[in-house]
Structures are given as structure tokens and as C-alpha cells.
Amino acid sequence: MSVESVARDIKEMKIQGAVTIAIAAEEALEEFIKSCQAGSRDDFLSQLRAEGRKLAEARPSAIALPNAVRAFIEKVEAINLGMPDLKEAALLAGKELIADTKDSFNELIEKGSEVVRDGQLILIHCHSSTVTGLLKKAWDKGKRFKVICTETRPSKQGFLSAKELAEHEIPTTLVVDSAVASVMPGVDMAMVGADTVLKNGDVVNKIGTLGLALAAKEFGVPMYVATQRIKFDTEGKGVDIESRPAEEILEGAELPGVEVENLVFDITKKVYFRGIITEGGVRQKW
């Protein structure tokens, strides 16, 4: 796929999830590389920084995105050599950063499986491929649980959790957002993904998370956030919660004289997590 298709997939959340978005946004890069018609090395990499920028910038609150982007520019730019090598080892570049990334995600899975206990009930929040990554992998390892996923209004992504967890035959319930407070007393671990760790630790996710883990801590039930370190702020730039279109909350419906507004993320303290679970492992503290 083109950068173009893909940066608007991103904005219009057809493509979701950090990681997800991350390897898109790797093999758009690849994509562009093998169509370049650049004659220079200086306009190649000028063209790769153009494109790269178009990327980063389809979702500001997902720092994966602008860190996988960076990333892939920074490889190529290393490598010293002029067209036509240049444009054939960016490829391997490319190809090689893909692959780490993936690899990062197995390892985190695995590891992250490990929290899970038999009989526990979990409750997830949206939808994060590393969130049901690991849930899959525990249950894979013949572990036996019990999943509550939210609807996560307004775009549903806790629908394609539900969906993905109960093709891998683990039992699971969907509930509406504002139910969160009224079923955590029967849970026993909480777990979400992240967009964005920030340099303090302090998590940006999909709105709803903040009032989870509030929820959790007043019921004393353990929660943890599990992301790869890609998605770590480690530069201190921070990120823009985004809005996104009213439409999307009133689905047709019309309300003269109400402003809706329409926040994405939120931001939960890291002193509301039990722990983080990176490729790097569980920790408790961050």
C-alpha cells in the first residue's frame, strides 16, 4: 500500500493499534523505497523524509508511529552509499527493522503471559493486539480465565477484542463502558495496551482508561499496562490528545445547540498500575 492510503487508514482508524500501525507505516516506507525514481542520494533520502513525515503525523497521540518512522529514516540514513545501492540496502534496512519489530512483539507476549493465573477473571479496555496477543498466548499454555472486554465508545474497538478473543474459544463478556464500576468487584486483574508511554510514566490510552484504573484502585484489583518500548516517549516531546468528528458520537442524530466533544485518549498516573509488561518483561515499578 502507498503512504497516502496508508497515513489515511491510520486517521480514519481502519488500521489500529500501536504496533499495528508501526509495521504499516515500516512497509509503506518499503513500498515508497521500491518505486523511487530518485537519481541522487540527497533526493532519495529528501523524498524518504517527506513521505516518513506524512506518516507520523496521521496519529499524534500514537508516539509507535513517529518513533517506527524514525527509526526506519535513521537506518537508511546511516548506510553510506549512493544510488542505486543505497536504495537496495535501505530495502534490507527496512526489512530487517520490520522484522525486529515483530520479534519484539512475540517476546513480549510470551512474557507478558505470564501474569495470567488460572480462574482469573480480566478486564480489558479497546482493543490492543498485545493485550489479546498475550491473552491468546496464556490460554495457548493451558491456562483457563475468564475475559470482560468494554464496547469502548465510540468506534467499538472493544468489539474486535471480544471478537478475537471468542475465535480462540476464550470465554468471554462485552460490556458498556459505563459498567466498568459496576462489574470490577468480580475482577480480578485489569490489563490495557498504550499509546503512548510518557517519559514520566504516566500512560496515554483510549478515553475510558483513566476511569478504569480509578475504578480498580477502589476495588483494590491490580492493574497492569502492557505495550512495546517503542511506544516510549523517550525524548520528553509529549503528544496532542486528539479529537476526532462529533458524528461519530451522535451517529446520525441531531442536537441543536449541544456541543459535543469527541477526546480520544486520556492520561491514567503510572501510580495506577501494578506494573508494566514489555518485551524487556514485567516491572513493577518504571
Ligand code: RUB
The other form holds:
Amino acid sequence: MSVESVARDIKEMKIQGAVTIAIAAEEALEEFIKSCQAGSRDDFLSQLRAEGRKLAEARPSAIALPNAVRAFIEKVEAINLGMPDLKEAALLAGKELIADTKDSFNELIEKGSEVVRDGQLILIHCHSSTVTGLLKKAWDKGKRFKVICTETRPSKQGFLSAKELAEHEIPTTLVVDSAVASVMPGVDMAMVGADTVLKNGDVVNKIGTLGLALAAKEFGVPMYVATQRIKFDTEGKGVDIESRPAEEILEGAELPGVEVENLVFDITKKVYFRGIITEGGVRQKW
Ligand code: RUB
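I would like to compare: after the form predicted on its own, may I see the structure of the form predicted in complex with ribulose-1,5-diphosphate (RUB)?
Entire complex below, previous chain first.
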């Protein structure tokens, strides 16, 4: 797919979830390189940077996106070749990066699956391919547990999680977001993904994560975040918290005189998490 189509699909949430959008961006840059007709190294690099910018800004709260684009471009810039050899070498470098991103995902779900215990009731939020991947891996290893998915209004990505887990034959219950505090006393572990891990360790994730964390703390439920290192804000730039169109909440309803605020992400302080799960393993109590 072209950079334009991928950037549009990311903005419209047809491609969603931080790691999925990062991989989609890397693949779009690979496609761009295949079709690029630049005649000189400078022209090639400046076109690649311009395409990268279109992708990097598509979802402002997910730092994996600019991080993936930057990693791609830096890899290509480090190749000391002119055209046309640079194009071939850039394609190889891009393939390597895509493979690394996918490998880190697989390593994370392998290591993270060890956190899951037999008999647990696990509460998850939104659709994190990392969390669902980790749970499916634990299930495949023979662990038996149940999952509660929040609906995750307004875009209802919790439906995606519930469907994916149920298709894997994992016993799954869907609840509305406002039920989080009420179900929490029966939960053994809560787990979420991340869009960005800020330099101070706080976690940007889908709106509702903060409320879930507060309820987990109140009822003494350990909460984990599962995140690839590509989502770390190592430079400390921070991210904007994305707001999306009111229509996603209103769904056609008319409420004259009412201001609608569709905040999409929130920030949860690191102290709310029992541990962080990355491709490096599980770190309890950061
Ligand atoms: C998805 C979301 C996910 C993180 C992590 O939000 O908040 O929890 O992106 O997902 P949206 P993953 O649907 O708005 O993109 O683990 O797949 O990277």
C-alpha cells in the first residue's frame, strides 16, 4: 500500500494498535522505495524523509510511529552508497527493520506469557495486539484462565479483543467501560498495552486505562503494561494526547448546545503498574 493510503488508514483507525501501525508504516516506506524513481542519493533521501513525515504524524499519541519511521530513515542514511545501489540496500535494510519489529513482538509475547497463571481472571482494555498475543501464547502453552474485555468506547476496540480471544477458545466476557470498578474485586490481574512509555515511565494508552489503574489499586489487583521498546520515548519529547471527532461518540445523535470532548488516550503514572513486560522480559516493580 502507498504511504498516503497507509497514513489515511492509520488516521481513520482502519489500522490500529501501536505496534501494528508501526509495522504498517515500515512496510509503506518499503513500498515507497520500490516505486521511487529518484536519480540521486540526495533526491532519494529527501523523498524518503518527506514520505516518512506523512506517516510519523498520523497518530500523535503513538510514539512507535515516529520511532519506527526514524529508525527506518537512519538505517538508510547510514548506507554509504549512491543510486541505484542505495535503493537495493535500502530495501534490504527496511526488510531487516520490519523483521526486527516483528521479532521483538514475538519475543515479548513469549516472555510475557509467563506472567499468566492457571485459574486467573484477567482484565484487559482496548485492543492491544501485544496483550491478546501474549494471552493466546499462554493459552497455547496449556495455561487455563478467563478474560474480561472492556468495550472501550467510543470505537469499541474491546470487541476486537473479545472476538480474537473467543476465536482462540479462551473464555471471554465483555463488559461496558463503566463496569470496570464493579468487576475489579474478582479480577486477579489487569493488563494493558501502551501507545507510548514516557521518559519518566508513565504510560500513554487508550482512554480508560487510568480509571482501570485506579480501580486496580483500590482493590489490590496487580496491573501490568506490555510494550515493545519501540514505544519508549527515549528522547523525552512527549506526545500529544489525541482528540478525535465528536461524531465517534454521538453516532448520529443530535445534542444541541452540548460540547462533546472525545479524548482518546490518557496517562497512567508508572507507580500504578506492578511491572512492565518488554521483549527484554518481565520487570516487576519498576
Ligand atoms: C489502541 C491502544 C492499544 C495500544 C497498544 O488504540 O490503545 O492499547 O495501541 O496496542 P487505537 P499494541 O485503537 O486508538 O490505536 O499492543 O497492538 O501495540
